[in-house]
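There is one chain below, alone, in structure tokens, taken in the form predicted alone.
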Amino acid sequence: MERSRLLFVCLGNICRSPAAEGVVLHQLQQRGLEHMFRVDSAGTGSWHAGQPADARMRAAAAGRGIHLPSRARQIVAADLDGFDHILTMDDDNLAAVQALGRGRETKAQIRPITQHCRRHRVREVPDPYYGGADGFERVLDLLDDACAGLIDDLLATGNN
């Protein structure tokens, strides 16, 4: 069985998308499904390339037993064919990823991660970078909900 390839995208790839990557990896491991998925994250910008996730996000995630293993990188056009599902954190990220694929056939389904939320009714995952600790916790709450819904949706549709 081929593994489903998931890419989470935010602006700089140091807060929201590495958190989504870590949350989904954690949830997959808890369910014994890690062998069914390949997971990565990227940013629409390159400012933080090579850096680990923001220390505040790493601390908030660690408080929940979640490890954030990624190093920041910028999304590239090849990702549109290298991943099955590209999940964005906000409308600007969505537009940037869609623009990257404009004028070409792409394999990936591109959509907001919040479409998979079950408990929260939000359009975007807010960027916590310029706020306090509560913003990082809010992001993790939203991603916990959205990532669980994503896994459930992919398993239910056999689209994994």
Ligand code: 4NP
Contents of the next structure:
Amino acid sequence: MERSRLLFVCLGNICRSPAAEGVVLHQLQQRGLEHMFRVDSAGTGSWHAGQPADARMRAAAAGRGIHLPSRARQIVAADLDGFDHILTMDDDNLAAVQALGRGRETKAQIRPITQHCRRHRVREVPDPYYGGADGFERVLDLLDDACAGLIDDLLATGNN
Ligand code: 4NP
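How about the form predicted in complex with the ligand, since we already have the form predicted alone?
Next comes the full complex, and the chain you just saw is listed first.
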């Protein structure tokens, strides 16, 4: 079977989307499903290109046994054909990715990652960059819920 390709997108690609990438990789490993998916992340901005995830985000993830392997990069139009699913963190990311694909037929389905939450009723994963440690824990709580639901939903629909 073709591997389903997932791209997580936030603003800087150093906090939320690298966390989503790490959380989903962690959950896939726990479920023995890594071979079924290709996972990456990107930012709508380019300021942090080449950087690892923010040290505060990496520390919060490490506290839950989760490694964040990402190096930041900016999303490019070709990603809209190179991925099957693009999962955005907030309304601004969603609008930016939709604008990138405007006027073109694209392969990727684009939607907020919070659509896959089971336990939380939220529209956005809040940007933790300018806040305290609790913001990073909140990001991981939301992503733990959203990523588990995402995997379940993709399995239920045959991955595409
Ligand atoms: P992210 O968080 O979009 O979750 O990676 C941010 C990282 C950096 C900035 C804003 C948000 N920044 O303004 O540099």
